[in-house]
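Below, in structure tokens: the form predicted on its own, a single chain.
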Amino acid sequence: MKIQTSAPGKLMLLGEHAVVYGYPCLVTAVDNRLYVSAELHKKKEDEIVAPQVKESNFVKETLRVFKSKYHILDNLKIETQSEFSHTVGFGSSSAVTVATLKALSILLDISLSSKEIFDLSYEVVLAIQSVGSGFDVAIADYGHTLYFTGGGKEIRPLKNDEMHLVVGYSGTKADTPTLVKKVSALRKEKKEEVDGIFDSIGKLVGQATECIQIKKWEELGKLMTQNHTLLQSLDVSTDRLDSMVHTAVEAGAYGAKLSGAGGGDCMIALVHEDKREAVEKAIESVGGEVIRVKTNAEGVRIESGE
């Protein structure tokens, strides 16, 4: 029997970097998905067929953790395929980890709750990257839109079915662990200043959570732009990201910001649908690549083989 599962990509709405230090963030799942197929394997070792070496590393570690915890002796074949490139910062590492755990649990008839999948996935991510808050694991697992506090202390779904985002890719792949360590070094040097920035980001997340729940999109956009300015002060943005954010707002977006660790990857702009085309053209005019996705997507799920 072969089991196929899938998990969504993600976009950080607000709260980057501060979430690593226990502050909340807002994250949404996108409808581009990563697929994993799992089956028992008669060969003498596990086989991993993945288009990206990085994905293979996470699958390998997932297999190690799962087999050790549940005393699995069988060998397995895992294949992955993705609707999004690992270069754009949609969280392929977390998505492949969560989808692999879900597939293994179904294939080997081991019941896992969403929280158990989160805990095991987070363990895998930390084993490989050594840093991270777990928000990308949570959104791949639970899906939709989440209010998340570092390490999974709070994972709260938010009702969000009318938020319209334009996503612009900067053309540069970000190195998340390096950027997290960069902010950590800055905090050691200027702890009071950086903690003040984190406090401000945390307050923006709280205000933005209310805006999403009562659909105050114009106000939410302003909060996003303020969040970008605070991330600039942490020196994690780039000239390209700043230009994309600025031109999106000039073209009529409610607000815009980088999304993720910074240093590259994507920015997002919150728009009214009437302004989407103008904002997309503005982002492209400064060298950004528009990636069309829908937000609030379903979390990890079984695609076939149950």
Ligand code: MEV
Contents of the next structure:
Amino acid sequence: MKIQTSAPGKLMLLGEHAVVYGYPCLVTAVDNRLYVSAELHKKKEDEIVAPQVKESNFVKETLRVFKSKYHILDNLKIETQSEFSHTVGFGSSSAVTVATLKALSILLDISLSSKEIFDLSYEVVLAIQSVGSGFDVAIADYGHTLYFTGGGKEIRPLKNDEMHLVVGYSGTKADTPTLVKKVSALRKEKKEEVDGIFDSIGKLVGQATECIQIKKWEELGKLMTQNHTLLQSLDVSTDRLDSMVHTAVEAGAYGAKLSGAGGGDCMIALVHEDKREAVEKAIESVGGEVIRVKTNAEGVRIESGE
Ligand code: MEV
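Can I get the form predicted together with (R)-mevalonate (MEV) as well, since the one above is the form predicted on its own?
Let us now look at the entire complex, which starts with that chain.
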């Protein structure tokens, strides 16, 4: 029997970096998915077929954690396939981890709740990169749009079916652990100032949560742009991201910000559909690459083989 599962990519809406220190964030799942298939095989070792070495490392660690927890002696063949490149910051590591765990649980008939998948996946991610809030694991697992607090203390799904985002890739791959460590070093140096920035980001997330629930898009856009300014003061933005954000707002977006760790990857702009084209063109005019996505996508699911 071969089981195929898939998990979605993600975009951070508000709250990055502060979430590492226990503050809340808002994150949405995108309709670009990562697929994993799992089957038992008779070889002496596990076999992992993944286009990226990074993905393959996460699958390896997932197998190690899962096998030791459930005392599995069988060997498996795991294959991965992604609809998005690992360079854009959509969270391929967490998606591959969550999708692998789901596939293993179905194949080996071990029932796992969403929270159990979260806990195991978070353990895998921390074992490999040692830092991270776990928000990317939660969204790959639960999907849709989440209010999430660091470490998964609160994982609350929000109703959010009409949010229109334009996504611009800056052309540079960012390394999340490096940026998280950079912010941590800044906090050691200027604790009061950085904690003040985190407090302000936390407040924006609270207000933004309400805006999403009552569909106050204009207000939400303003909060996103304010969040970008706060991220600039944490020194995680880049000139390219700044100009993409600036031009998107000039072109009529409700608001815009970098999304994720910063240092590259993507920015997002919240738009009315009427302004989409103008905002996309503006982002391209400053060197950004537009990636078309739908937000609020389904979390990890079984694709075939059950
Ligand atoms: C990275 O996409 C978001 C950060 O907040 C790190 C994390 O939450 O794990 C910078």
